[in-house]
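Only one chain is shown below, in structure tokens, and it's the form predicted on its own.
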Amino acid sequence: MLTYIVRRLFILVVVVLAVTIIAFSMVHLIPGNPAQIMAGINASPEDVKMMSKKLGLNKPLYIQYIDYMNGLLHGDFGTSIRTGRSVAHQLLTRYPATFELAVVSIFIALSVSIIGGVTAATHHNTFIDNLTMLGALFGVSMPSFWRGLMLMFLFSLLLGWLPVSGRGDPYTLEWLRHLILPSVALGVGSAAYLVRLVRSNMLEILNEEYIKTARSKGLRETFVIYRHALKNAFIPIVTMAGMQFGYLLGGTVVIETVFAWPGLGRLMINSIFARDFPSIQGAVLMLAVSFALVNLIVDLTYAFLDPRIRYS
């Protein structure tokens, strides 16, 4: 197990290095001159040139990349061109908002998908099964921004139950009220994918011989379904849930923009418009590391779910 973890951490370092190269290269393809933005629209060419020198943009790209990597190794993500603040401080301030939104969303997605998938599998080819699959199809078909706008229109504008946007003071009742709508808008989309996976895996497991044996022993149906069938169907579910969680960490851009949620996604959008490449690179790097760590945790979870799996 230890050897496997060390090997995966080495791969993680390689992935992060590749992400830094790709992110650094891509942000320099974005149209616009950051020095011009920092100096102002009415700045003279001399002022723009001085600002470019101050930001290090007059150096060759490979020198800029070496300077960037040297800063990363010392914990320096650079300085935001848009705000003038430390990028590391911005990331540490924004990341908790994105993380808590992703955690609550995946919790909603797993809760809905497990209940819906198990119910559909145990009522195969009935009205309940067809209704569940229709709901999953509808959930997949709806864009996340449309779900967010509809939830906002219904629960905020019409009913007035929940706030329209913002985050509120962290970890208070008001924060929880602000969290409900964006997390539901994200969680419904992931649940639509997961519920079909849960159903198909449960249908396959329920036809296995050991399930028939457990039923023939007189065990309660609830015990058979949740103790035997669902546990053995959980490995592919965990795999997809891990992928969905990684997607939620990096895919909250639209929802954060719709609900004015102060997370990494909204930071990236604002940074792209301002051509704030240090903030873009920092956000992309943090999301990439988070996604890789989630995949590692998912792989290690397999051994706990199935004792037959061992890493050597």
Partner chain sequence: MSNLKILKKLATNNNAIFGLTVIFITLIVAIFAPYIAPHGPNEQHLLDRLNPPSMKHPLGTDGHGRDLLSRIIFGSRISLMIGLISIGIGLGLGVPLGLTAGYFGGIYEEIVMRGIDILMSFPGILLALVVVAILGPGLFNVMVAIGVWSIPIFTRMVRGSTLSIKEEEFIEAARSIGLGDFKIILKQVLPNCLAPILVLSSLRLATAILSAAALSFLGLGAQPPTPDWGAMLSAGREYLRVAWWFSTFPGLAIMFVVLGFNLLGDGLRDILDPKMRGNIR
Given for the second form:
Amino acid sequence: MLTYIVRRLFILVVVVLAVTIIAFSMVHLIPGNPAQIMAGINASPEDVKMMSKKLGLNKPLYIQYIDYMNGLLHGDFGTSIRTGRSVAHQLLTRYPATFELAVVSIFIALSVSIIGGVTAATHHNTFIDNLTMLGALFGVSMPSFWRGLMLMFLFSLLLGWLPVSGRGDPYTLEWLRHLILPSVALGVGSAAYLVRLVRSNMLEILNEEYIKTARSKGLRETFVIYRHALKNAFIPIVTMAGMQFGYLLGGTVVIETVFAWPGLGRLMINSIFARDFPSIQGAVLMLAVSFALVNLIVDLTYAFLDPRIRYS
Amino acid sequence: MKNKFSVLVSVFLILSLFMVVGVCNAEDSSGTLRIANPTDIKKLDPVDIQDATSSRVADLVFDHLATYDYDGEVIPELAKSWEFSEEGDEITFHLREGVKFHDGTEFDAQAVKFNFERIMDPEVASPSREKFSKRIEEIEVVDDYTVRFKLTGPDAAFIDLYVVDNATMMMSPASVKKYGKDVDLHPVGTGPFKFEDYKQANYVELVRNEDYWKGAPKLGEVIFKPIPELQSRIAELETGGVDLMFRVPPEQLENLEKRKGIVVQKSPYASIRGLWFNVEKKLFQDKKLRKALAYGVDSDTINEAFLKGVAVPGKSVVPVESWAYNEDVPKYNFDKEKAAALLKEAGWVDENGDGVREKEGEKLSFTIMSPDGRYLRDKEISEAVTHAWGSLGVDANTEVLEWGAFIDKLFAAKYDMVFLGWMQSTFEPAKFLNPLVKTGGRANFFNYSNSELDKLLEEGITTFDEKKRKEIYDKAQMIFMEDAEFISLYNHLGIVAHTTELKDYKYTAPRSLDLVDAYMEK
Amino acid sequence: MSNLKILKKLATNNNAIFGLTVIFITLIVAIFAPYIAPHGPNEQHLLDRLNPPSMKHPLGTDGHGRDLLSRIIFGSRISLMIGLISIGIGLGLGVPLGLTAGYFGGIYEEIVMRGIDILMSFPGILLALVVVAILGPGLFNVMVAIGVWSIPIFTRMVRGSTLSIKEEEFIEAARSIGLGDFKIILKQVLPNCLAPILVLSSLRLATAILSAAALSFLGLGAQPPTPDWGAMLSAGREYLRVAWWFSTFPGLAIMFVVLGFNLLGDGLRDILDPKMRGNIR
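Form predicted on its own done, so how does the form predicted together with the partner chain look?
Zooming out: every chain and molecule, the one shown earlier first.
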């Protein structure tokens, strides 16, 4: 088990290193000069050159990369071109916003999908089952930002119940109110994926002998379903939820744009448009690491939950 | 009984005293003003400011030597007065005495010298460096409150172009030394509000400067919130999440104007928006073709459809509200027949009947490059124009680019035509003509050159007599518009919307956020 | 399973029938767009912009006074094209990589699969965004970007299938009669991977259309005046309060087509590969 973790961690480092190189070369391929964007259309070419020099953009690319990696090894993520502030600081302020959005979304997704999936499975081939599956199908077929826009239109613009955008002061009631629409917009999408999985797993398990035995012993139906059946259906659900969580961490880009949520996704979009190389790299790195870590944790949980699986 | 009564009276008195104090306090800190901006601030170091949001925030923290009144006339601010030398190439400022920066240090002639020299310092690498270095030769501190600028030549628009510039906001020299390169998050000026706090992508908070030299402002706090989505800004205003927003779009104007509890203020804005030909392209070196295309644009309908109530049709390279605007410039009012006739005259005829005109085997085909929402309705209007030209047998396309890619191509002159706007804080014509259309002008991305025009523009800047200047700029506009290098589309108005709770706030474009007298009524 | 049997099963699978019907309708609309659409998709009437649904314009007009219904009808062509071409790119590069990696194994497999891991650890939409930013906006570049984004998932799946097929006896048999590696891959391995490829393609087609819409939404999509649904939806967002129809109907159109491909994918999966689970995105 331990060697397995070490091996996985080693691969993680290699992948992340490769990600930085690729991210670095790719963003430099985007046409457009950050110094030019910073200086604006008022500046003369001479001023732009000065600005490039100040930002250290006049050095050859590989030197810039080595400098960057050197800084990284010393815990220095560099300075944002766009804002002139430390990238590490930016990431630390933006990451929680994305993280909390992903956490709440996955929470919504899990609760909706478990309730929906179990209900559908216990009412197999009834109207409720069909309705749930239809709902799930619509959920996966909707563009997430469209869902966001429609929610915004309905609950903020028409009814005025919830704030339109922004994050509010973190960890106040206002913040909670701001969190509802974006996390629902995201969570519903993931729920739509998860609900089918929950349903099909439940269907399989409900036909197993031991469930029939439990029932025949006269145990309460809800008890049978939630204690016995769901517990056994949990492993694939956890795996999928983990994958969805990783996806959510990176997939909030569009929803963050719709709701002006000050997270990593929006930072990344703005940085791409400003050709703010250090910020893009920092954000990609952060996302890649969390993505890989989430996957690792999912795999470990999997092993933990299912003793049959042994890693060597 | 008497005792009881006196106790009662004293309690009452004490209570009322508290109430008075309370009321005083309430009036004393007349509320918080929350302003919605489409973007977050970028940098608050004046020498680096290039965007509207940062400039608005900085304007409350810093003062200039001179500023604009509500009509865009230059008035003294930190300088009491100034005078030009006989030749017009030297200017002496007499400074206001007893003004202190927020950090308690004195504002004096040394500070002025420091700030101007900082812009020109190559180490600082300000985007305005070249502009200032080319104009200012030397700055001399005469005494504590007198400072003299030696210019590289006479400049009638010096105050307008260099003194009321974002870069020349006066910041405390001590703060620059103290904070070094972090100074842009620690702006220390002499302005009515002090910088208090900033949370990236969340808010900027300013608090009242009790010792403001014009007298402390009434508002206790000003908060700037970045809200990128337009719908959200409006909804926030309507639901009371913010109190003030800039740039109201035409489709929402009527709604907001009618809405109870919301006030809309409009003001002419020194801006031009339009299409420019890249005359480096062989195609567009033919003036007849340029004129034909100009006649093919129905700018009145475009204004009616896209910009109702928020803009006026543009006619020249100078905004129509400017004192320098020449009514007699050649206008290219929409005339399809004339456009078609001119195209034919220029040799463009559709011979093979495919709906597109040709000349010497080549199709009349080109692309308009447009930014993505940088200017009000830029890409929509470009699309409408290409469509209109299509019916004239012109194969025109629109290419919408995000800003970074846009300016990359703009500076490299890798485009055929471009939708470009130019915006200034006042109507000074030199702010429009010199950078945009003078040969080698810093914003002349079009490779346009006309030696006759260049000569006039030189003359305009060295002429101090206002009547003569007007004549010069009249002539310059005639020459330029006759060349049909620029298809003027609109001059947009400055529009703000705010809640009725915000009192004593007057908006005009040159003085867009004067909050010294404003307060929130609650 | 013989082809006939598959068809028979398809005919009894509700998901597949519904999915195919939706796709068929879209296809008909796309092919006969000029005959169905009441107006030209690019016909502008500036003074009639943002008109609500009416007899003349059943779904209202857009920001240039164009008939929204006609644009949505013509947009079906764009949407199908985006889906097909980008999946074509994903298939064209992803499948050969997966086949060879699975078949040959060794260092080559290791390199390919680590490359795929790296590609997958980028947040998907971001990878596409950067690719479009590099190539410049425009329909074709969007398809390339989404195609690139689809490569890893095809490679992974095909490699997995190849690994198990490789162990089958008939591969051994083919080898023993002296068939070359590439012949075996083409004639023996690939046909046996077709079922999962078909399922995955259908599901990925749905995702591709959604992703293209997202790219358009972020400002890096088709250039005007292309009647691209994502671009229309995105243009309408500014008018959400004054013209709800502008964003709503293109969104519904996207949902309709995506639903079709998802249903077909589900149906195919039920028939061809019941063991395949829904962990595909």
